[in-house]
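The chain below stands alone and is given in structure tokens; this is the form predicted on its own.
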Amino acid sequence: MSRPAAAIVILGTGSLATARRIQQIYPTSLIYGLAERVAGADRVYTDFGANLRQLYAQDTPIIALCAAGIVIRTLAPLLLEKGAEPPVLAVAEDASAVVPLLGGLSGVNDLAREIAAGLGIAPAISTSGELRFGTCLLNPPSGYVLGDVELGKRFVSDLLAGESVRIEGDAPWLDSAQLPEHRDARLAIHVGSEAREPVADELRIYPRNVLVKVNAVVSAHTVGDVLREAKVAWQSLACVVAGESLMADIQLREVATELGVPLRFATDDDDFAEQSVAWSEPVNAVTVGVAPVPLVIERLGRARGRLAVIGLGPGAAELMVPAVKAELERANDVLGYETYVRMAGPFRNDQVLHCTDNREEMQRARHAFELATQGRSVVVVSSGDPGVFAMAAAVLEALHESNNPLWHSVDLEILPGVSASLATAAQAGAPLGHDFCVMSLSDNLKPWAIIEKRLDLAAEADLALAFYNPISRSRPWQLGVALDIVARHRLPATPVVLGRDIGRPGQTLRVTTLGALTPDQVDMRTMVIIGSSTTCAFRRADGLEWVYTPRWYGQKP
């Protein structure tokens, strides 16, 4: 059985030891700990209910180390509109009990048995069918799918009432089950991919052993017609395979989504003989292939590669947007400047990290595309927002310069993050509350003369200014020049915000004035925000200062 990438959710440090024991059973799982209560968790959260509901909505298996009642009350609002239901279990903090709560059709009892075996206890399983027969007939193993849940419930009920059963087809996972088998039984478990009408006395289980290969974009309706003509059950469809030239076709992706199967891409030389696929004659640009056993999807051509350029925000986990967290969870490969990659972790053992120097942006972008064209899910990490002096521009530039059609077929997405300027501004109040200008004072990628010109014009336009890369050992003089330029257009009393490592451990925030600011107060990790002529500062109740730029300009409305 494949091990799930589960979320092990804990509320306090008292649960951490048990959580680590469970993580040894499922090494790809992550421990989620409540912020400010748990040190050493893989992920932190601030709201237990919101975190649990989000994991459930993402179809993530949940192992909650807390009372079962807390989990039930938290997830109850989601159960009325149940779609996919991931396994949900409650485990006692001291490892004395394992209680499966939800996901009977997605293997929750199997997980309960595995966790209980790892902890050396007995699972609290109460499902009648599993207790009697040693297996959940309505939850066939990976590679198989149940035909009709409602008919299946009636079928199991009849078995529990004393009926016997016969097995038709190949069902090796039932060899060790304690089923009341009889060759003349009225009830039958039928395993096969042929199309036939469902009947009440038959439990239909379909092997996912059918694929369709298309050489043009077709509709889901056409695929269904071809399957019916071939007398193949649509429930056995495991995959749609298309040529690589169709990789970027949106309509084809919608067809696969409508059919509820993955979309893979192959060359003309791929015949999938390794999996003994037998092909029918093509009909309406569709060819049906049937294998004797469930197909291994990962060996059917390759997936469309995905490349996400993400922003981690300023560093604090709670300031990372949920879409970025989800992207990191699904990634096969993570690329970036090592400092930022480490900030994005921890990572599962199966995730590959590619750490490079901060100056190797174009090389990193090209490497990301090469990985993605192999069908992998790739993440390029930036701090802050990827589109603000970060990797999004480099990735798009690499793609723009490339004539490789596979690169242009990659599923590319840019996911935003909280930029350092916005994080610093929020800590100080709202110094960027009106029009503002964001500039990098680094002349590594642009001439200093351009920086001086833009500074002068922005300051003359009376824009609030946010400086990235304000100073470094190799550029000790440039901030002083920049401040002299701004001072031509600003009063010495203009408020200035200095935010160092905002969102990271040891962050500092200080409010000063343009007249009092000197370059020695700033380093490379400091964000400098200089107000406009309307920016105000006033004392807070705690003795610090709020800084804001009002939204009106000139005369108050």
Contents of the next structure:
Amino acid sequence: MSRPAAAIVILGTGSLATARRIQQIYPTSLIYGLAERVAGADRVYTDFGANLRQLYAQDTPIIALCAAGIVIRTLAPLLLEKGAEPPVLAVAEDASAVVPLLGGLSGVNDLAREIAAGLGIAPAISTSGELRFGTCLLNPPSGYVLGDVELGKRFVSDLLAGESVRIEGDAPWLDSAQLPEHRDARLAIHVGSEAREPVADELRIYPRNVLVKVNAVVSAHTVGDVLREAKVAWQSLACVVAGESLMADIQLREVATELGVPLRFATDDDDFAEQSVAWSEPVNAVTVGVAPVPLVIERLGRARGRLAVIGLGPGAAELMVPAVKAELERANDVLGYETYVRMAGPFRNDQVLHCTDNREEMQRARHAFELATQGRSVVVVSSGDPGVFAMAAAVLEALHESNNPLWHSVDLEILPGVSASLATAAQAGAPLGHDFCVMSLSDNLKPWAIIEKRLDLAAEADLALAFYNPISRSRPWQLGVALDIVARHRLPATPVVLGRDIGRPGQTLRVTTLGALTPDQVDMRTMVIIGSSTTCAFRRADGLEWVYTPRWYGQKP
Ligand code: SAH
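With the form predicted on its own in hand, show me what the form predicted in complex with S-adenosyl-L-homocysteine looks like.
Every chain and every other molecule in the complex is listed next, the one we just looked at coming first.
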């Protein structure tokens, strides 16, 4: 059985030891701790209910170290709506009990047994069929699907009532089950991929051993027709395989989604030969292939690769957008400047980290495409927003320069983050409440002369100014010159906000004035915001200061 990447949810530090023991059983799982109570969790949450419901909605297996009742009450509102559900278990914080709660059809009892074995206790399994037969007939192993759950439930209750059963076809996992088997039984479990009329008293289990290869974009309807023609059950369809030239095709992707199977791309027939796929004659650009046993999809060509350029926000986990968190979960490879990669973690040990120097941006971007074209899910991390003096433009530049069609077929997405200027502005009040200008003072990639010109014009235009990369060891004098230029157009009393390591440990926020600002108060981890002529500051109740730029200009409306 594959190890699930479960969420181990705890409410207090007292549960951490048990949580860690369970994490050893499922090394790709993550411990979620309540922000105010738990130090040292892999992920933090602030609202128990919201967190649990989100995990459940995302189909993440949940192992909650708390009372079963709390979990049930929390998830109750979602239960009726959901067809398929992830395994949900409650575990006593002292590791004395494991209670499977939900997800009988997704293997919750298997998890309960594994966790119980790891903790050296007995699982609280209450599923009669499973206790009696040693297996859950309604939950065949991966690679097999049950035809009809409702029929299955009736079937199991008939068996529990004393009926016997025949097994037709290949069901290796049932060899070790204690089923009441009899050659002449009325009830039959039939394992096979052939299409045929339903038979009474039969529980069908379909092996996922069928694939269709398409040479052109066809409709899901056509695929269905061809399967019927080949006398193959659609339930056994494991994937659609297409040539690499179709990798970026949106319609084909929709067809695979409609069929409910993954889309793979293969040019090499060896992949099929390895799994002994037997082909029928092609019909309407579709060829049906049947393997003797369930297909190992990961070994058939590759998936369309994905490359996401993400923004972590300034640092604090609460300021990271949920789409970015989800992207980090699905990543196979993570690339970036080491500091940011570390900030994006912790990672599971199946995720590959590629840390590079901050200056190797183009090389990193090209490396990301190379990985993505292998069918991997790749994340390139930036701090703040990836489109603000960061990796998104480098990645697009690399793609623009490339004529490799595989690079252009990659599923590329840019996911935004809270940029340092916005995070700093929010803490200070609203200094960017009116028109403003964002500039990087680094002359590494642009001539200093254009920086001077833009500073002069932006200051003259009375825009509030946000400076990224204000100073560094290799650029010691530039900030002083920049401030002189701004001072030509602004009064010394103009409010200035300095945000350093905002959203990170040891953050500082200072409010000063243009007249009092000197370059030695600023380093490369600082965001500098200089107000416009209308920006004002006043004392807040706690002794600090609010800074804001009114929305209006000229006459107050
Ligand atoms: N993409 C990033 C900016 C990268 S440029 C973003 O959108 O925020 C790097 C500069 O951003 C630093 O020199 C500093 O001026 C600023 N910066 C980045 N993170 C910061 C933080 N947490 N606090 C203050 N300034 C920060």
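Rigid core (definition): largest C-alpha set, two forms, superposition within 1.5 Å. If you're wondering where the values come from, they're calculated on a predicted model, not measured in any experiment. Numbering follows the first chain given and starts at 1.
Participant: Superposing on the rigid core, I want to see if Glu244 changes position between the two forms - specifically a Cα shift of 2 Å or more.
Facilitator: No, the C-alpha position differs by under 2 Å between the two forms.
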